[in-house]
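Just one chain is shown here, as structure tokens, and it is the form predicted on its own.
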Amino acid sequence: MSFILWIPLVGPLAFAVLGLLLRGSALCRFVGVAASSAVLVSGLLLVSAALSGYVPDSGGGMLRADALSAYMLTVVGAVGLISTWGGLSSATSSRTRDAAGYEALIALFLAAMSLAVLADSIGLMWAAVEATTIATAFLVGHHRTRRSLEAAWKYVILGSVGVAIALLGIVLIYAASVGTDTPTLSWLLLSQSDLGLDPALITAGGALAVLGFATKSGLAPMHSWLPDAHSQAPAPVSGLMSGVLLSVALYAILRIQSITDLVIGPEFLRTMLSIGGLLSLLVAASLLIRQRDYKRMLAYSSIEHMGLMAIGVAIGPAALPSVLLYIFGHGLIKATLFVISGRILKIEGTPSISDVRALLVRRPGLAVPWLIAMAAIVGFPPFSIFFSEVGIIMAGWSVGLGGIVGAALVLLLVIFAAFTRLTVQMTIGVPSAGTAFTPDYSAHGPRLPIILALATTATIAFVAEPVGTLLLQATAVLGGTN
């Protein structure tokens, strides 16, 4: 079961070379959705030992794939696979460069992502992260325009700072380590309650790192990069990079959490998160209410939810099992938006909102699923999304959050309104007097990634049995119990 562990890590690169090798051919647009697969595939069979019983490791143990990882890198290949295999037909119109090349680079993300929540080192999955940031800061410039390439580079700024700061942090960690019997980066021995790690080494390293991986999560104040990151990318991109790489970037904190609430309690990071995910919330609020461009409007909307997913994070155990719910949910809703709305780009021809109107009088082949979707990330039942929002309300309320989650519910409701406005914006009315048209049915791309996505965030909610175990068992990897 242990050669499972290389396959989301091997597969991606051998598919990026074979890309490469078909320079040209039409077989090389499929590479990511030949990645993604091998990722998914790996995911499931990985999701199938852990619910077993059985944790495979590898490399010597720098690879290791227990419930939490299992489910990770299921996650990385479902939303890989919805974005690549529905962004299909906006991608092919934006690869105009380079097709090889681009799907190459898609084709490392996914490995560089599937590394960092296979890893057991936590200076492994630190080059990792920092892995995703340079096969991405290429993606976001593909178009090669003024503002994708300032986007490119702001982000490379932004987020190798992020990742900086958390490296620094990693090695205090390790320094705390060293006065034990067994210095060492490993987050299976790190998360031992008797391993005796230095306190205030600890606290450092722990906040550092925190503060690292949140800027690369999206979260306020260090979340300037993301809106013009997402606005600018190839839809594809977009959804990966909304609908997992931020949630990748999360899950490394909830192991630095892990080490740090043994050393020295909860109550530091909570405090730290609690602050990160208010204001992620404010900051998605008071934009998304002036918002004129419909991409950014969707990297606004990651920005609150991975606020509320930080929040959740925050209040502890608890709430794991419905942030977990609300990683997988969030990412194929995200990836499924962006895949629409790179249609729409591709067929209107302008991002910006107020230019878009009466969709679904005019295209109801894709206003229809914009507006499912759009339902999906507000939280409608019976979406999933609905459920995880209410079980961290709750998980808040029981441990004594309530302050906290009053706030996110009144800046959650201005969000909802700002969304709802500017969808009705968008979808309903009648066109312009006098113009001409004939309704366009079409859905100008794959319909079935769609379809699934949809479908899956639908009714996964409901499925105790073996998602519920599944989540709990997540959830236990890190010392929670619900």
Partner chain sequence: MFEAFYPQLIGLCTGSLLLTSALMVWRHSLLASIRLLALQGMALAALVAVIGIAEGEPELVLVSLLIFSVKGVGLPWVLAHQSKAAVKQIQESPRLNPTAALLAVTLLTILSYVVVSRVFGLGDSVTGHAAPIGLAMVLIGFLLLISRRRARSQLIGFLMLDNGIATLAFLTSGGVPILLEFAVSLDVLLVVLILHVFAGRMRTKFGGTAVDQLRELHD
Second form
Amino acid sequence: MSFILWIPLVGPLAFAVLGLLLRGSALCRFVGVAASSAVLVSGLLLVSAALSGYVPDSGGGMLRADALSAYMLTVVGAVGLISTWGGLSSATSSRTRDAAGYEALIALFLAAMSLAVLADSIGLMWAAVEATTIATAFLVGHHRTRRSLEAAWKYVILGSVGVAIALLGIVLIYAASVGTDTPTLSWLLLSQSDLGLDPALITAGGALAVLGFATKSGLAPMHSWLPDAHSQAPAPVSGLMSGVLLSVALYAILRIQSITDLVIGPEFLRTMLSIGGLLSLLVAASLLIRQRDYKRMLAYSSIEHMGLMAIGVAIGPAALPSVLLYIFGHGLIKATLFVISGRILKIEGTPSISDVRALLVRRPGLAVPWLIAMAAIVGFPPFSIFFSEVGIIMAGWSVGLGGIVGAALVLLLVIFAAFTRLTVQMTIGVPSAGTAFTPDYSAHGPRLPIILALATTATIAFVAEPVGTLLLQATAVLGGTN
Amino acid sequence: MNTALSSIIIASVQVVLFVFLAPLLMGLIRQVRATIEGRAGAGIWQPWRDVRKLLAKNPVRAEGSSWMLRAGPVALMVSSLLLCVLLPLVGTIPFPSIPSDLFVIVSVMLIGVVALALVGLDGGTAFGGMGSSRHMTVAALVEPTLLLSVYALSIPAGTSTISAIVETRLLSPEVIISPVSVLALVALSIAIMAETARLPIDNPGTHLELTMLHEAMTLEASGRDLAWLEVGSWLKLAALLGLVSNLVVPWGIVTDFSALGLLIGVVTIAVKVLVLGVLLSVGEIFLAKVRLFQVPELLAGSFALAFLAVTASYLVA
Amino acid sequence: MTAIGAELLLQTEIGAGLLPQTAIGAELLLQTEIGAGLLPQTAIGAGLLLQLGLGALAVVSGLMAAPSLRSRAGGILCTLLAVTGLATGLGALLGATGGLLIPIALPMDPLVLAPDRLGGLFMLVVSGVGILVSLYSMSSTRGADASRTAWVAMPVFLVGMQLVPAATDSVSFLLAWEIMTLGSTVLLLADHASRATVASASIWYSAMSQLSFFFILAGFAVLAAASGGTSFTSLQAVEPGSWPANLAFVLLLLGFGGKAELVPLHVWVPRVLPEAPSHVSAAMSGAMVKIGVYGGLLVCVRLLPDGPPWWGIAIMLVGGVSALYGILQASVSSDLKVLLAYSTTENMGLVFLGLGASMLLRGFDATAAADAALVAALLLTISHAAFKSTLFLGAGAIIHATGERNLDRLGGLGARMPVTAAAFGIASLGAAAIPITSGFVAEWMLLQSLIHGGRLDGAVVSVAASVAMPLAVAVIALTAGLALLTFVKAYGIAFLARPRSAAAADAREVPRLMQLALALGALFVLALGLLPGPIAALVAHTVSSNPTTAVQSVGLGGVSLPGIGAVLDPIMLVVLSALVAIPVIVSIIVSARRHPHRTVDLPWGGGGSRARPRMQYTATSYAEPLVRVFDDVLKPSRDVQVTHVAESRYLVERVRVEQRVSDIFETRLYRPVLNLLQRYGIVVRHLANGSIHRYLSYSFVALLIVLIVVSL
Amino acid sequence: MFEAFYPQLIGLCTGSLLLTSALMVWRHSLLASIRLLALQGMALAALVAVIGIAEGEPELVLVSLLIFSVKGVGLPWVLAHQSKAAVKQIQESPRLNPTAALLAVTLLTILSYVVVSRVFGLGDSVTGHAAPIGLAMVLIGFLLLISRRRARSQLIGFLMLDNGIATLAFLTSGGVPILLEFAVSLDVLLVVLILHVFAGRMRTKFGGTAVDQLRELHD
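I would like to compare: after the form predicted on its own, may I see the structure of the form predicted together with the partner chain?
Every component of the complex follows; first up is the chain already shown.
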């Protein structure tokens, strides 16, 4: 059974190599899809294993898939599939030399994220997270324009520095474990209650690690790379980064939290994450009010959602099932939105909101899914984000974070209003007089992934079994008994 | 005697009496005014003659006017007749299932107000609309005074049934001159002046279109349409004066049914209404019509009185 | 989307454990009425499930049906959906129990839909409006209004509205609530391609809806935190008057008040209701707004009864201000749908006034008056649903026939559209609270409860009540007076006199199905007004612990309030009027035979022979005196442009007068805040000015702060 | 014998680490900075070797070799890969003037002493006493990142930051597990390579490597 653990790592790499070998063939554009399918399938297999109470490990305990890891792996696979499938380029454009490299990097990226969630060692996970930066650096800069180069530079510098801070934190945590009898970086061992870790070291290490991973998960004030990178990367890459890379970093934060909570209690990280979450919401709200670029708009929306998730993490076990469901819902919807935004960008040729007008009349084939996904991302039911937000807010009050949650609601309202305004500007209304047009019903790309993503997020919250159980098990992994 | 039957008899008597009395009251008011102003006057029966004349004419209706021009006057008439049925004018024995609830009475009166306003609009002229608009504005602003004075009057009796209020006053006359009652009555009187388009809110004798309220709405009506409008308005005035007089001087009203009592009741209410009419007429001599946009001030004043009456009745009593 | 895996809630299924945490779920469920019922009564559950199923079917038909069949199919399915809701609501109102469990992946209290009597009442009201609207829309929708999107959104909207009152826990409440909001938002967008104003209306609507939603969410969260559960049964455990209860009360009041169009959260109303297609406005104003009222009742009657007196006073204050402000704006408006929209604010204000009065009076143990006020508020809610949906449908018929909703360009429609005119007229009477319509009964009962509320057995109840009650009466009176003017204006200008534009002159009566919906609506208005007794008695069961002492039915359909000794029998009033009318009518018939009327071009015409329709009074001029009287509140802006004849300055060629009354809450409260936000939004861009050094500094500062904090 | 020298050796190594860091802030010439970076890498390698010998762990000696080859030789070589002449001419015009920068360096060093003393309690061990140097290097590296305009100078800052972490790791816990050490080194190497490629592209696209020019993406 434990060989499944290797599929999401080896599979994508194999496909990447295959793609490079098939360079120039039309087949190589399917490398990303194949890689994400591999991840998704193994994720689902591991989920079923976790549900039956079996926790496979491999590589001398380096890889381990408990319920949380399996869940995250599934999310990676699902979002990857939606992004890559939805972003499938036409067969002709994939014959260029770049295409194979691009697909290979995507596969590498997926493998790195899979490793990050499967690793049972903080160190290995750190390396995997850093590897995502390396894999995506050229993806962000894929277009080779001045802007994409700028975005890539900022992304790599800010991302690496952030992750370096995380490494500093991990070093301190390791130092704490060196102080005990068993120097280790294993989650499993570190999150045991009787280790006697040094509280001061764990505080400092935890804080630094969280701060570092907050960079990758796009929490303010470490978020600065995110709008630039998301707006310049090719749409599927943006979708992947926004949909899962941020969440994988959040997963790291969750794991760190499960260590620190045991040693120093939840208060310290709770304060830190609440501040970070609120700041993220504030930043998103502030910069969405007069946003001009729809891909940046989506990027700030990711910051917002990560902020709310961070508040959920701060709240602790009561909100964790909601946060986990949130990760899934946000990932799929945001990937969908980025995929559609990529198509809009391609067809309209401008990323500017004010230049894209009356989309619903001119291009209903793009505008309708765009609007549905927008409704989902701002938290309308039946999409699962609604339940996650309600769950987090409700839980927030019950653990005494009413003030934080209240402030978050105010900011969410501003964000909602700004978001609605921008969306309406893009989609609603009629084209200015004199421009002839015929309604374009084409979706400009595969429709199925979009429909699948929307349908899945619309129904998943109502699937009490086995999703509910899985979420509870994943929460239990993090020390929550809820 | 059976309450229901006696109430039906009293109501019928009231209707017949007031249909007879209302034109007479108008005639008296106009004649008194004419006499005081030194004119000969048309005599107190002139309104009767007017009505007879109007009923015998072919009504002229405007092209494009709707059924409202026909139905509106009837509605006004019916609402005024209903007032005569429901108010305790001759006797205080109400119908069992429709006690003379003041809120109901006010609403019934409003049916007439609305009907008149719609008739004014239906003519399709500037003046009709103008009259209608002003009439409704005044009616809207009068409403609080009206209901609050009703409220104030209802407090001593513990009910808004006007028969019960009058009976309470009959039993304990000291209520009548209590400050609360006086305040409420003054407020109610102002409200009634406004509702019935008397001075100082409206000048019933005017023929200058720009200042008219009531008359402007009836400009397009003729023949029997006009007759119903006129009689309906007179009836309303008479009935409301009857109400005020019974609130101030409740004696003579029938509380236990008997033939003699009924006769006394009929005579006393006729006298009371006619006396009040004379007083009204004399009073109006000394009043000038206020500007339309000062009417709200007047109504605000009356509202304040009514409000004081209510709160005083809670805080004093 | 409505095809969520819902399952009938049977006792056995609870035991079998559909939920992740079976024990907790079953335990909580057992505490609720549904669980406690001895026999599983699944009729209600089946009704709810059928609603979901029909909703899903309607969505599918909206997606799949051919454009020519879409309105017909959608309309029929929506009507069926609403009829199911009506039946379910009626069942629940009469005391049937049963419910539906919505499975959920998150560990929460179970999501159960199981309407109680009050919920049943509101489901009934909402579905009743739904039937009217569905029938009407079957033939009224054309073009964009009949688009695929619109017909997908319609059932979603209806299902959402019909399920909110069924919720027995805060999460399913919020779920249905948001589905309702989503459906209505999409419907609002129907005409976006033809009018630019739709876009801004939709932004306002979404933002204000979200504001309401967040208030409610926060309110429920506060209560849930204080009580430890999200089901209404556990929320009831919160002590009223404790600070979480106070906070939650304020939040929930704001949230539900926003949906119920109360001041100052009403700003979306004058934008949204006019811009939405008329059948949607009817559904919003007739039904959706009632959900706000339901929320208010849920808080005040079910979750947090017996609150401190200031709760009642706060509700009365909000309600009173809304009533006055709403009707004032309505009375000066010349746009028919804006007028109706503001009038909704007024009516809801009165409903909340009644609700607040009832809370206040209950606090002073004036139970009879409190019950009467509450029943009055409910009656007003029901009657508002009837007359306001009819009015909006009537306005839709006018737009259908003329394409105009500006009263200043209408007129003379009475002769051209008799059925619409009659229905609109009856509904207007209802809105103006004239006997014998539904509005009258409700207002009468409200006034009765207020004047009897100041005293209890002859003793003054409290200073607060003795100030609040007269003020409330005054507010109701002024509101009623202005409503009278408003609806005389609306009806008189639109339907009477001569047409003020060519479009109005060419108007034709609307199709049969629309007439049917209008006639049904008018019939409801009359029926509610003629038979208040049985209805009030039924309604009293939903809110009063001792309904028979509060309200009784007397005579043929009369209502009596035994606790405060007031009786009203509208049928007797009709009989009496008929009796006194007989002589009048007889004399008319006699006179008409002898003296038939003549129709002339202009009998008098103000003395002029060339009086043209343009010279008629318009809606704007009709309201002019009122604008002057309430100058200080309305703050109208006037613009007079005089064009002189070229030859002489003393001769005037044309005068153009423009008067605009804007919403002071929008211009004085919302605009400044929004402008500030916009300015902030521009300034704050400097945070992300593109400099990597600045971005690194953010991280560096964060790192330094964290280092300093951990070493403290 | 070795035990007697041990504290001095540790002191020497960490001292030179701090010294090179401060000098890098001071000097504006790119070439000088690269040389100092190489020196720093060698000092780090020496430090690891010393600790390894003291603890008697041959593994650490191996790591020391790795560090020497990557940080002491490899990375500086990559950075200086461009023709020497061109590199020589590149002069930083930092965003922070040298006095302020050096002042900041002292402040950051003090801060890291405070932080480390609170977190670790310093203890009696020689390495513990030297630990603040690692943190100081991290912070100084960060300072370089913020204050330097050129792409390569930023890279140097990043590398110094990384050296700081490594220093801290070795001083506090004798280094992280060897596998992680490899991974970290590989990651750093790759990041530097990527940035190097980007810097190259930047030169072709922007005609220079001034990071300041990257201002097109903003709100």
